[in-house]
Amino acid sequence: MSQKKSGFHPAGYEPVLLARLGKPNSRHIDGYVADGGYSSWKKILSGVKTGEWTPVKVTDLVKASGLRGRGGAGFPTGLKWTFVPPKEKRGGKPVYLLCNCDESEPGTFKDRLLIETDPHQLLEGMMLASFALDVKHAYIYIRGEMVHGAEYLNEAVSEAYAKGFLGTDIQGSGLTLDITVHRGAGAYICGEETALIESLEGKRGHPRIKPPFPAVSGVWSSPTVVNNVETLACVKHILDRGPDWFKTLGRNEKNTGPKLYCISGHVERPGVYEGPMGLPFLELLALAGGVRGGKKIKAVIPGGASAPMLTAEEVQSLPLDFDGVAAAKSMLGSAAIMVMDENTDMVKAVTNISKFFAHESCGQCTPCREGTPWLNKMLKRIVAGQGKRQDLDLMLQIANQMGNGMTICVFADAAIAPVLSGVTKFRSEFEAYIAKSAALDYQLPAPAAVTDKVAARVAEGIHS
């Protein structure tokens, strides 16, 4: 990000997740430790034998903080951890922690910033979560295209081993923890936790039918917890400063903590900005320099390409947290805010997004496999000037038949969100395309002379 350090958060707000952004060698362990890094992990290592620190205590602190998953769903993190069966009910199976670093949602680039500038923040969060979950081996599943990120993570993991923060009987505590970085192959669907698990096992990234849920039977049929990069980074700060501090940053008790917002599209300064959970959209827009060229907003996608679009009116008083965006009938998702100005062709915008989902469908479920390319084909036909009046209602009908639990995972629901919201809220633009097509068909019939020449050439070709 190109902004100076003072420009990526609201005035008066002390950055948390991006506090070390811009520091020399911020991704190396010596600088991290000098800034107080691994202090909570050291407390765990020294206090585990005395009973001062227990897995239940760490889990309770995370639950008390109100931390909700930053990967998209917003499920309470501490509660998710409690779904793992107790040791006596696991049948001797180990527990695994998987860090979801498969950041593939269009418009999202916050996790990449964290792992490329401050990877030890993530590693310490993983160590603390692993202690809470009785994990002996954790994995970071990183998107295949993030070449530099994977290199930096591997380097950070090696540094952590060298400093004695990972391994067997860590610093005499009796704790054992290994962390492995695993690169994916660039499939969007592997951001879904069960598809990620399948891919980590070496299989095709197809989502699993649930139940069983990963907490009971995940990777290698063992209890598994999947958390996002930003989520795990937050765990480190909850242990450092306490859950009461964490809750002071949010808009209310159900939306707490610091939040990273990606903003892109037609803004002056696209980038990653940090603020308290519930930061008003207009305040974030101001941080990003406003709409490019001083133009007006036409539409905003508040949570990545899979989130329903909102109109300019709907975002005027929008708080950017899980419940606030849900009340506007969209979702915060990964907090990837994409701004479209008044000159945006909404028909082409929706068509472009639908192309992405048609390409990324894993093909496992018929409604998704057949529906996503069909929707894109219909939209491309409208853009090409070949649309029909019945196309819009037909698209809405088919889209509604694709989602709402008709597929194994929520990919189909994600794919239809921009179509349903785009066609419904900006229908006049779609109708204008179709009306223009109809007018051209009526006003420009093929001249008889041209038709005769074409027919003559065809006949000549047939008999030659």
Contents of the next structure:
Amino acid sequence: MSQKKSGFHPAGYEPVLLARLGKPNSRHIDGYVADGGYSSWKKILSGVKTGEWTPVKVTDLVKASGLRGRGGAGFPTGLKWTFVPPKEKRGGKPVYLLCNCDESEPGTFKDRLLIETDPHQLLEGMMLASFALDVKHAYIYIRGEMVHGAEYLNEAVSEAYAKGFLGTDIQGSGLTLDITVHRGAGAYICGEETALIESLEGKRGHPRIKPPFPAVSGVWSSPTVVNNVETLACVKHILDRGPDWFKTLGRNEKNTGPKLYCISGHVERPGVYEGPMGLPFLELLALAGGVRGGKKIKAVIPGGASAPMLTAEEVQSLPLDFDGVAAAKSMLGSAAIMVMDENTDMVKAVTNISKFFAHESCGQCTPCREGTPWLNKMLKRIVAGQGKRQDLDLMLQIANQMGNGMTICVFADAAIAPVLSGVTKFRSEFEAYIAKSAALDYQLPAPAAVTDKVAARVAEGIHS
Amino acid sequence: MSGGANVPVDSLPGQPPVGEHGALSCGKDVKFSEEALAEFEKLLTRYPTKQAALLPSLWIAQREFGWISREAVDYVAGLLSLSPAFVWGVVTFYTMYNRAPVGKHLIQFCTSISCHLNGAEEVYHECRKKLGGLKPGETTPDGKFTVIEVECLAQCDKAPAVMVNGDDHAVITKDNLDKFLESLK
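Structure of the form predicted together with its partner chain, please, following the form predicted on its own?
Below is the entire complex, every chain and molecule, led by the chain shown above.
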């Protein structure tokens, strides 16, 4: 990555997750250990037999830190871990930890940076989480497109085995842990945790109906925890420096720790920036050099393509954390912030996003499989100057019948969020296209009765 | 699902007819090299089920054979005791398994939102024009280039982003397109 060492964090903020960025050979184990890496894992390896370290103790530290999942949903990580049934209730089944490195949400590129520059940080986080969860074999599911990322991870895993941090009876501790890197092959939906599980099992990535939740019955019908790369990297730092320190970094008790923000689109210096959870949007924008060419903002997507769009007014005092962005009726998601300047054609932007979702629908549920291409077709028709006056309301109707829990996973809700928010907030731009069209009007069908749970479903998040 | 290299195969010129389970035939039997077989055997030790090794096995097949033919599907299915139809179903779900031969350089243009905002579509069209008016997924007659459109490559800070085979290329614009293509030759 071409990210510069300086200027990727606010003044006075000491980077945590990107602390080793720019160091020579930052991705190799010698440098990692020289910088104090694997100290928490060593602590556990030596303290497990004496009883000083127990899985419960690690889980409690993570719970106390207030860490929330960085993949998109923002679910409390420690709480997620406690959903795994205790040993006596597992019927002899092993527990699996899966690291979600399927980073595919348009606008997101933070996990890529972490694994390409400091993969051992992730591995140590996985070791600590595996100890807490009684995991003997953990997997890293990395998207197929990250060819070099997978190479680097495989190298790092080999180094960790060679140095005796992985394997059987690790350093005489009695603990056993294997880590396997598993490559995906191009499918956005595999970032949804149950689709990821199906994919790891060697199937098409079709999300599963929940319940049962993965914590009870996940991969190979065993209790499974799926955590994002950045989440697991945070675990390492919580064990290194304690939950109280972790909490001091956040904006409030419910939004804690360091956070990576991906900013792209029309800004001067797009890239990954690290700051405390809850960094104000305007501060991040300033770090990124502001809007390119000194232009004004027209719209901002705060959390990846599936997050509802916000207008320039709505981002003026926006704190970038889970609850702050949710209060603005969007979501922080994977903290993929995309800035669109005043010259952006919003109709084309929304059409582009709808193309993404039409392409990536897994095809399992009819409302999503059929609805996503129809929305895209209607939008393309408007762009082509063939739009009809009723199209906008019909699109909103279609969108409402796709979301609201009509499908197995939240993909459909994610797919309609940019259309609903785009058409609602920038309606005049769509109308301007349609005004130039000579297409004939038609009768709009009577609206179906729907309950408006879209925002709640979207807030559950889809993934990174 | 439809990756560019996975456009309906019958739309590609000069290809053999579509086979029984939809996969193209490469016209000969295929099998892994000794080295690939050893890698495959090692794979099996990393998972509690054989089936879980399917995606990585298909990756080996693509590396060994260049693309996933009907024969490759049958071969991998045999190795993992799965039905060819099931394997083909998995192959077609994912965009990165090539279902037809591709050029030496598989040029993958990201046109998702961040790249779109930076003019990716124009560069993508311009690139195909420069290579003799290639259709999406088509390969140049010399077998050097295949150009396709893909979804977000997680390189939004380097928009418009392009991936060639497995290598990332940053900020490919109309201005540096010639230089970029030259660097691949």
